[in-house]
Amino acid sequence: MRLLIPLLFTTTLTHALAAPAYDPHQAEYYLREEIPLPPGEVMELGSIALMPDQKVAVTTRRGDLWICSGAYEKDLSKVTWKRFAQGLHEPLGMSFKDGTFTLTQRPEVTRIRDSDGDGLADTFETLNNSWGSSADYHEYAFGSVPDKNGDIWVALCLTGSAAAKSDWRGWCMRITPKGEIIPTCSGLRSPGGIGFNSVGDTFYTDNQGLWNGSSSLKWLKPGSFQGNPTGNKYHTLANLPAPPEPADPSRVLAERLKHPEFIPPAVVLPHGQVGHSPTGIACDMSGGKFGPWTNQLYLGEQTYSQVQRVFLEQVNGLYQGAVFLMLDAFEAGLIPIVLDQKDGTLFTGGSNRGWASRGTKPFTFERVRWTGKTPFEILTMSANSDGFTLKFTEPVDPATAGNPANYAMKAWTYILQHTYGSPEVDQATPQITKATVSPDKTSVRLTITGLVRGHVHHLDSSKITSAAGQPLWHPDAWYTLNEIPK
């Protein structure tokens, strides 16, 4: 994760600063709303947990746990805040259950709990802290929800993003109940947030640099290799196979047909196109309470301040998917995500501390909620053996969508390899040969030939219109192609 990294990579940042400016038409959809915060204290915010009675629980990256009340008024002049704990050390990732907060900080997880009723965290129990943690900043440990089995699962970034000398780090693990640690996943880099989708398997974002030809969403199947070879020396601590050592330079579609447990990237994020630092992971549940994108999942992003939607499904074993810009013009960068599922707020917070952010506030926390009004969108992009097949939020306008020439696509891939990213490479213009608009005139089956399996597929549909006659919000899509089913 580059948050924090010094500003050593002037050239891409200003890129990175310079990218389009936030859409006014917005706030038609989603009212995005900044949450006063405790004068004088400085609240880089690193997780959030939702509490009963609507209260919102926030860690910061000084080490503060803050309990926050009237984060769901429509008066936000009403917000209070009490500190609930001190000195903890850069949690990133909380949960709270029972009245007990389970936190993933930089060396361990730990429960930290009220027992006298005061109001003040006064039981601190680690759970377990089983890995290595230095003085390093990079080795950050990101840390997840309970999955259904009620285990913690834990990203660990690597030392400096480009070594591993603390036990474990590049790797994903899993503490249980009973504070067990599992290692469950190699081949992490820069982990950025983690989390789950509504079937309940885990993913994380991981940032480009080595071995990272882009930021990606990858999902960790259990046994599963993620592409970084940097800590896999650590397999000899819990006596586990050796995880694959891939050719330098090469492509991840080449070796993960060498090595089966090489599991490729689910959505690729293309630098400077999908932002530059992705990181908390929200899957929406709410049954439409924030837009119609049911069990999509929505990204952080730092250096762009912004949140982006991903539609995923299985092909052939694999998970691959579209991303969609979404969201745009959060006040800094964000690391956190948090929807509520029943009431359909989405609480963000972060930072732009080391790593500038387009947002210009040096912390922020804010909610977002829908307005009840649905923009034009594309709402799922899935792929078919001899094209894709977009599904649409309202009817198209058969004219435009039906015209095989209002859209366009190109492809790519990265270098696998141990230099920090990649250029595109392998550059394709697959052809959009036919536009087929459906009965109801919401969904477009394009036939398209030269399609590249493990290529990143850029669809772009601005000359799309609705039956309405209003242009899609956003016409970009970016489909990670691991996969082109039979």
Contents of the next structure:
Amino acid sequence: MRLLIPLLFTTTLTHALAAPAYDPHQAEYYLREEIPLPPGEVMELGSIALMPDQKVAVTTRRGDLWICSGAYEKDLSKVTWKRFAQGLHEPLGMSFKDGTFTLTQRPEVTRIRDSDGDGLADTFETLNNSWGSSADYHEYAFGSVPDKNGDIWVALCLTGSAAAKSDWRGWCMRITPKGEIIPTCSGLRSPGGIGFNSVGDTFYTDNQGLWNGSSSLKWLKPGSFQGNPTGNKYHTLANLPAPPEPADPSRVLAERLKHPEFIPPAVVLPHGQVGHSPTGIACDMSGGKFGPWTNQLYLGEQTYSQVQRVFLEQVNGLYQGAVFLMLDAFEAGLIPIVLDQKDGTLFTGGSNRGWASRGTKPFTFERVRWTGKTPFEILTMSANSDGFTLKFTEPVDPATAGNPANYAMKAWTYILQHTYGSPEVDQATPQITKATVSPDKTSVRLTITGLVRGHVHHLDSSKITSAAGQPLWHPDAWYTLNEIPK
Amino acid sequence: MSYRHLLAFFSLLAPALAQDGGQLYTLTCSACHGADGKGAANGTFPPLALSPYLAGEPDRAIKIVLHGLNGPVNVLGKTYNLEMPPQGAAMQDENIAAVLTYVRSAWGNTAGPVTADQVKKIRAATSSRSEHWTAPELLKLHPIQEIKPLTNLLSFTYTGNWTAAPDFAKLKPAAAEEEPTGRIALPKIKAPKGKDVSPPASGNLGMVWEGTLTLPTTGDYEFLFGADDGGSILLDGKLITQITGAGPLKGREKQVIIPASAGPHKFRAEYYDLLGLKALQIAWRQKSQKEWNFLTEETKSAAKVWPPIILKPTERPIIYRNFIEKTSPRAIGVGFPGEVNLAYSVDNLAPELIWTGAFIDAGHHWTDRGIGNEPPAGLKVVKLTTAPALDKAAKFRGYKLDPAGNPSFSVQFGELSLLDGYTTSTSSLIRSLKVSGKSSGSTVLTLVDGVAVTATGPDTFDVGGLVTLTAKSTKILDGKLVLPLVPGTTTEIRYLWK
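Next block: the form predicted together with its partner chain, after the form predicted alone:
Following is the full complex, with the preceding chain placed first.
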């Protein structure tokens, strides 16, 4: 017995060191686990695809495609890995169907399969490679999984993220199953991921920089312009109308009112408050297997090694909504994130080569599962003509949640300009005059004077509690109010 | 109005006026430079702690924050090749001043505070700038006090006529000099005082340098030595590496690893020239560090700034898709067992480069952001073609690997299909061109273009003096070697290195 106490102490200490828990509550709600990687291999993940029989495929920035078995098992020490292909050019987007991988590599969309059944890829069919490549390291190509028509959406980063030195840089293209290419949207800067929402509309994350005051989640409405005119000149390659040339400096709202094809960011991710570098997109259509966030989006975050949560709604034909912080302390900068909709497992992977991250490992592959315990959170935040309605994951305490003084709101926007990023500008302080708790106590209607069209509205709800007396796990919400409902 | 209200009033006017430099640092800078200023990810990113870039007048640092920094930058003996995004548009003068004041006084840095006015002035003076800064550009404007690579450095010059490495112990120097720069340099023909000694026009030059090399820690050190023609490096009187005979610097460099203790060491370098060009390079680094510390003026060397990762095929060919020098951006490198390699250009539908020896050094693209093209790692590189080998309307369809991993590239041109396959045997690459479908008119495939090709026998050609190409049915057209593509045929082409 004399030995036991020091031993126990040592164990606890080791655990504390092993898991740098920024958020002491996360483990109550979500279990984050590292999936062991093949020993000795450098697994800087760029994409993840789910396969039948609970296999998971990943690609690495070095160009390998590996298949993992056992990634769903309780005991992760038994996972096995098999390398299926090598020599790919930095793939950033992958799906698997009917024995074939469809991969977005830097220079092309490729179908890959093993035709002789020896467990190694032998057929690499180039579906389309007709966008430009100038041998610039920054000309990344992020590809989606197939949409409902089978098309792959490819978001093409600018050259060095500031110029357009090869064809279609700064555009989003669709590659059809027949291999045709369709120029779909202009005005992109530096994408970090691409995916769909619950009704199949396409979104991508774009990173702070030239013409992006802050990073954001953007809606790739076909025919739209996303705000950065650097790649505009390529419209002539397909006889398309010239995309808009926004005034510089200006504001997104002013320019998109002048140019209806300019679709504003659906949700701005305020730089420094909600990460630095958004990446992969996963939509929760698991029907509650990952918590109550049905139809919401999860966004990977490279610099902060996090996952954020986004609620979207449509107002006057535009997407807008709120972002909330969610999962923290991943081991490296996240790039791909994929949710298994049947099982509710979120797979994340990443790397911090070339771009630093809070997670200190050079690369990682992880899974996150909901423990079944729901945190007290703002489930949704939707806009009204005179404020916002907050829905909560459990009943609120009417005394705290019904007091408008327990909420604080600030609003601001960013300069739309050709230079790198923007400070927060045009600050406003909307006044919360009333907080009305619903009869079932699961929602609160905030009546607000001074909402500002086009602004990010930050709501701080840290003073309210649940009926059980708990504070919110994440009390901050950032709502991008493109349109104020009538 | 109370003080508190006044503050609230002002913060309404300019709410972004957060002047806590430490907080701003955490928000904006620490992701890359690290909470401890040592560079995030174990120093993958440049440190700010003790960085000479922050010391002295703040102009250099203000400029970097305003407009960013791109390309290689050496900080405290290590080169980083990343991009610092410009913050000038996102941060106001007050914020930049606050964060710079913080970093210039944190982690052992001892530089003075920075005012918003200083930032404002530099912002105005550089307002027309739209590009990032590069380190050489900034250092020209705001030099950093360089730490001498060697201290107490003396040089001895010898002249004479020799046909092999001279024994310096038996020679008398023609000149002895102090070298206050601390850097080893071959004479740009400096005349000692009062004498008009030009380098021997027909004779040979020999040089010896002696000085003190101070090493930072105890551990293993790697030395790089290159000379045209030869010489030796001695540490504490012990020979550590030597180049004998005559020849160019490139390709004859020596790299050795030796253990050494922290602190000062006696350093001696001997150099001799026998004929032709004169060149000398000497550098050291701590083992497993990327960066070489050059002791010589000449630093453009085959020495690489990234740790080499030479891809070596064992049983199966290795594919490497990345940016390969002297071919197009869409290149597929293939390294076969037996040290035969090719780079197929998907843009030009041709094996544009073929070479023997080592395949490729992936360390370049697999370190940091992987900026730039990488040349083949091997020898006898032949650039077979420089332009599209087929009509521009021809399309790349992909490739297949046979069970042994040998690739066949697939090309479609109208109704004509081409399967362009590769295998190897000793010192040769064997290409098989299988043509099927229908040909509209005469279609030719360029095999050699841009390098000298001469017929040396029936169906045999010399290519650039390096390779013998054997193929039937080819012809030379305007200095190019071409193959007419006839549906239903398969043509074998052999490339044999001489």
